[in-house]
Each structure stands twice: as C-alpha cells, then as structure tokens.
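In structure tokens, the next block holds one chain alone, the form predicted on its own.
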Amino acid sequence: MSTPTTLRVWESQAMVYRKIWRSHLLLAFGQPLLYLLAMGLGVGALIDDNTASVESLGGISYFEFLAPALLATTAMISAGQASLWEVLDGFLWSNRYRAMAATPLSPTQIATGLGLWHATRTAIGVTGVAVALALFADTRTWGVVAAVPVAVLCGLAFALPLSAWSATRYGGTSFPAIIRFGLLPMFLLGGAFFPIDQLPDWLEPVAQVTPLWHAIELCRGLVIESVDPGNVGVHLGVIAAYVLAGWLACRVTFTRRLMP
C-alpha cells in the first residue's frame, strides 16, 4: 500500500527536523520554565501582595493566571516563525516544494502535508510547555492534557495564513515586520500577562478577534478549574475559522506559485 501523499510531505519535513530536534525541545521546555520562574513566581509574588490585583485576576494567583497562557503563546510564536523563512525556503532557495510539485503531488497536497507538519511540530513544542507546567502544583492538573490540542489549533491558526503569505513572497523583507508588529504585540496584549479589560476601550475588541485570546481563555479555563473559560463553542469556532481560512488560502497561493 502506497504512503498517503500528505504523509510524504510530512515525512520530508520530519527528516529535516531530525537535525534540530534537540535544540527545539530544549527551547520549548526551557523558555516557558524561565517565564514561569521569573514572571510567574518572581513578579507574581509582588502582584499577589496587592488584594486589588488578585481580584482583577479573578481571585487566582498571578502564576495560575500566566502559566496556562504560555501554552497558547508558545504555539503562536513557534508556529508563526516556522511559517515564514522556512516556508519561503521551499519556494525560493532549496526549491523543495517545486521538486515535490514535479512529482504526482499536487500543490494542495503539498500545502496539506505542510499543515500537518506544522501541527506536529507545534504539538512537540507545546508538550514541552506542558511538562514545565506539570512541575508546579498549581498547574499540575489533567486539564493541561486537554489544553495541548487547543494550543496546537492556535498554532495552526497562525501557521497556515502565514504560510499562504510566504508562498507569495520572493524575499523575506516583510517577515521581520510581521513578527515585530503582529506576533509580538499579540504576545504582549493578547491576555497572557494581564486581563484584556485593562486595555484601552478601542484596543480590547481588537484583542478579542485574535485567535490567541480565544486560545488563552480556553487553556486557562482548562488548566485552572476555578477559571471560567467562557463560551467554549465560540472560542473553538473562532480558532477553527482561522485554521480553515488559512488552509484555503494556502491552497490558492501554493497552486499559483507551483503550477506553471
């Protein structure tokens, strides 16, 4: 029985990943652990001394507020960055996607296989975060396991649209701006470090339409039992809409780039 076409694309990406998996896993575990120690415990100790601050966080400690959000933010940053220069490389420098397109693989199958790999790599990174959360009693719950798939969907909500964008580029000059003015502001203002109701009135609705905020709300509600995740169906629906739109965009841009 022949291997499914999308798995062939996935396998090619996995073979490249075998060369860097150690550094990726170390970063996936080490970076959130440092955030938890420095921000969650260090800064959190100062915040928890203020009764008003604890009330604004819904009655939980700052560590409990921050830690689950790192599942979603790590997925966004990791998947987002992997969808820029690495994807462009397949079209422009290594031409591996063009080589795939010279076989019976179609552009849609290549895009779908790449999306499957994005999900796999994001899952590996998010699992490292989950292991870090399991080291602390406040976040050592079964909800961490349920939050991992939510974080993976969050990663895909960024990876697929950005992969579609990368497929239209002939250079990486726009990528630093995407990180500087897109991913980093969402990382800081998406609800990971403080409730978005602390934002200016005009900025709060902007945060609410991002997939990151919906993923953070779900992850926090799943990991911390005392936190209400809100309307789970709405959160999942918004994230899924970004994933579907990104996949459809990839089908179009990959086809335009790879078909003669």
Given for the second form:
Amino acid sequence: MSTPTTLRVWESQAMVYRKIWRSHLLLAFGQPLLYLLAMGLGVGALIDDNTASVESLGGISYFEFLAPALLATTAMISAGQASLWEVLDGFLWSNRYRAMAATPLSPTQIATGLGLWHATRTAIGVTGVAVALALFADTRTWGVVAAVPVAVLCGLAFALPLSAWSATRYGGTSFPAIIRFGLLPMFLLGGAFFPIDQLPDWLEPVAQVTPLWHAIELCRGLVIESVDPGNVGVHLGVIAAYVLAGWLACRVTFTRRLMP
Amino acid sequence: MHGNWRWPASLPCRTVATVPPSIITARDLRKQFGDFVAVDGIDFEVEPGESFGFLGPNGAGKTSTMRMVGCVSPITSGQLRIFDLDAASDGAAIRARMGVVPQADQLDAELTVVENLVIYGRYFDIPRAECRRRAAELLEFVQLTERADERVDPLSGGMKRRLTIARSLMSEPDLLLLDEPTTGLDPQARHILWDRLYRLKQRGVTLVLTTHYMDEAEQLCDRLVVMDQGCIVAEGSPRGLIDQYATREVLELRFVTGDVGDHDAAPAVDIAGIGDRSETLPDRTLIYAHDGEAALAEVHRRGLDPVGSLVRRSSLEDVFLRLTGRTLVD
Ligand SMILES: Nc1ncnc2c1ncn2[C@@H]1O[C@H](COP(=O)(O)OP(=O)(O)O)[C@@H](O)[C@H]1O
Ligand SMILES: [Mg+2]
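What would the structure be for the form predicted in complex with its partner chain, rather than the form predicted on its own?
Next comes the full complex, this chain leading.
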C-alpha cells in the first residue's frame, strides 16, 4: 500500500501549495471569522433572548452552537474545492498524475499520496478556523484541539469520494451541480446553523447519513465539552466509512484512468 | 532467435550468457480497447545502445505501443519484456530505469522550470540535493539554464519539449522513450532537439521513438519498423528499407489538371515503362527510377509536358507509399 514513495506525491502537491498558501489560509481563517461575527454574534443576539430557542439548541448560546460546526464545514468546503477542478487538472491539463504514472509510482500510490495531501491541506485550513475559535472566550477550550483531527477526517470523507469522481471526468460540467446541490445544501442544512430536528421529517434522516452532520455533532460536543461517549464511535464510524469507501474508489478510478 | 532449435528436455537448462538480452522484446504484442484493436500482434526487439523507431501515420498504434512499453498500459495479450523483466508484473521496476517523453508535454505550469525537474526526480526517490545537482546539469544540456527560475508557461514549444527531455533524464535512464519528439515544432527547434538526442545516443542511451516524419526517422534511427493499422509492415535500417522498397531516385511530375496527371485520365498509358514503376497521387505523379534524369528525358521524348518536374533521392515516404498505397502525412 503506502511505501515512503507515496510521500513524493504529497511533496509535489505541497510544492504547488507553497505558491498559494497565503490565499488559502486567509480564506480558511477569514471566512469562518466572518460567519462567527455576523451569525454567531449578530444573529445570536436575537436568538439567545428567546428561551424556546436556547432550549432547542440544547441550552447553549447560538455562538457556542455555530462556532464548532465551522470546523467541519470549512473542512468540507476546502476539501471539496481541492478535489474537483484541481484533481481533474492532474488528469486533463497539467497532466500531473500522468507524469507521475510514468515513474515508479503506481496509480494506487498516487491516489494515496493525494489523500495524504488532502488531509494536510484540510488540516491547515481547519487550524485557521481553530485559531479563530480561540479568539473568543466561549470557544477557547482544549476540545478545539481534539476537534481538529475530526474535522480533517470529515474533509477526507468528502475529498476522497470527490477525487474518485473527478478521476473519471473529461470536463468540469458536473462540478457546479455538485457544489450547488451537494455541498452547499449540506453546509446550510446539515446541522451547522440550526439543529436538524428543525428540518422537514423526510430530510432529517438524509442529514443523518451525511458525514458532515456526524462531524458537526462530534466537533460541537468536543468544543463545548459535552460529548456523549456512546455516540463517538458511531460518529467516527460513519465518517471513517466514507473515507475508506472514497479511498477504495480512488484506487479503482485512478488505475482505470492512468493505466487504460 | 535460434530458429526452430529447442533445448533438449534431457539437458539441464541454463541461461545462455553469450547472447546479451535485448532491452525490449515484444512477441505477438496486442492492445485492444474494447473491440477496437489498436496494436495487432507485433514482434520487435530493441538492442542496448540502439536507436529504434516506429514510423507510421496517425492512428497506426505507435502511442499505444509506446504506452505498453512504458508500463502505463497493460498489454492485452502476447509477451513484453523490458530489461529482461516482465512488463505485466514488474512495471514499477521497469519504469524506474526508463525515461519517458510523452506525445503531449506534461509539465507543471504552476512550477518553475527547475522545480519541474526537481520534483520529477523526487518521484524516483532521488535525494533532493542530488535532484538539484542533476537539474542544473540537465538544464545546461538542454540549453535552458537562463530560464531555470521562470515559470513554464511562457516557454516556446521547442523549449518545453527540451525541458520534457531533461525531465525524462532526471533518473539517468538506460532507455529513453520518445513519442513524436518534434511534432509541431519549427525546423530550427527540431534540429536543436535532434542534436541533443544524437548526443544522448552517443553516450550510450538506448532511444526508442515514434514519428510520422521521414526526415526524423532517417536522422535518428539505426533501425525502424513501419507501422500501419496496428501492424508492422516492414522492418530495417532507413537506408535498407529505401533500397528494398524504393529505387535510388524518384522523378516527381506535376501536370495541369485534365492532363496526364489527372486522377481519372489513366496516366499509366503514357508513362508506362519509364523507370521501375510509378505512383499517381492527386497532385503529382511519381516515377521510381535508378536514374531520375534519364527518366525525365524519356518523359520529354514521349512528348509529355509536365508543368513541373523534380528529381530527388527516394525517402522513407516512398517506402511507406509503396507498402500501404497511401502517403504518410496528409
Ligand atoms: N484509450 C483509448 N481508448 C480507445 N481507443 C484508443 C485509445 N487510445 C488509442 N485508441 C485508438 O487506437 C488507435 C491507435 O492510436 P495510437 O496508438 O494513439 O496511434 P498513433 O500514436 O500511431 O497515432 C487510434 O485509432 C485511437 O483512436
Ligand atoms: Mg501517437
């Protein structure tokens, strides 16, 4: 599976990232900060005065409800961005992965190395969010540190299946739909901005099978230090299942694409 | 290799050390994409230090063959051994010793010239410092030292091609595969490239290349096979093929439309018997003769009046025309 050569793929991606890290980090740090200020404090001020609302949030402030979820949503968005056009580029335009395939690297190693890179890139972005959370007293807990790897895993749960998909594409026509009808609804409705029991009955189970909701629940529990230990296994298990399935799919689609 | 002689089953079997193994041995090699047969059972061998070419028109199966040799495309059937290893099972080990210049450049536009080389060396697990040393040396070799820290994008086609060749040499390969190394380049860029490849050959690197240019094959190849529709239709040295399938000289005649050269007006009647044989193309008539000037004199003696005539030495183009009845580049 992963010999040290796999890391060369990671190295190649890191070399490219070195040129854009500022804009990536600024986005990863700045965007959640904006949400925290606008939604967390602004909208929160309206909600927190309402007893019924506070009850439905589980007795915490809206800020405490929203802020930890941004770790998971940022991971999802950042990983999604890195897995669509950027991956297609490696097969279609820059042909980065084709160049790699002509070397001793195998398609599986290329896919695995890319997965490791996705994890790293997501970790960088999520750390930006963690720093933003640490700016506010309500969310300055050690749980933030524990939530970072959960968010990274969440990123992989999107990055690997989407990379597998991109490896089968000959153009990006499906990508805007994936974002508009996949990632964006999850971001808005997946439990970050309000509890999913507010969703229509038929939509709630849908939210519950997304890796995002499980990651949000876990991150929130960790940050506000009220994790239900019984649920940790389920949450991690669902997210890990997406990661594993995505990696297996990547192995297949990368091999098919690179060694026809 | 040894005709029909088989090693008697009663004798102990030992490797024959006197015959050095070929760098590439292909036997009945086939490649199919679904029902479509791209390579239809070809046999060839490439010896160490040799410069070997696949000549053929677009769609002949050259790239498909190169990709199988490059171990980035599984063979459909047959046998393919490279460095005496099996392409089907030892792909990674084979790729480690081989340099590849693909038909389309695969340079990383986000990286600089030198970064492109260094990262490629890293794929072969070469230490970073060594990568930088080799990169500097190779940039010198392909005359791109001044561009080292520029991005790849603004480079000309010829420069990108040279950079791709430099990149393929990062692992100091024993065997270099080049898929149409000069297609799309202007004459000057092609000559620079040929010169570099010629130097590599002198250093003992085995070159395997594909081309649909005659002059390229004649310049670079010690030996070549002519491919058409997935099959090998001839094999030999450029000179040998020309001697075998063409005459020493060719007389090219152009007639005004409606005259003898016109496709429908059987020209064979008038030029029959001049030279060894003739080919009528849409725009010209070719007469194959040992002595082109003598053939031209005969044409004039018969009262034919071509608007243009040209005597030239025959080339691989003529070989291809003879073998397939078609011109190579339309
Ligand atoms: N991945 C593929 N899938 C289907 N057909 C292919 C594929 N690659 C090549 N072919 C077909 O195989 C034939 C030979 O192609 P190729 O080997 O690229 O020829 P050449 O390099 O001599 O131009 C062409 O008809 C081409 O369309
Ligand atoms: Mg080709």
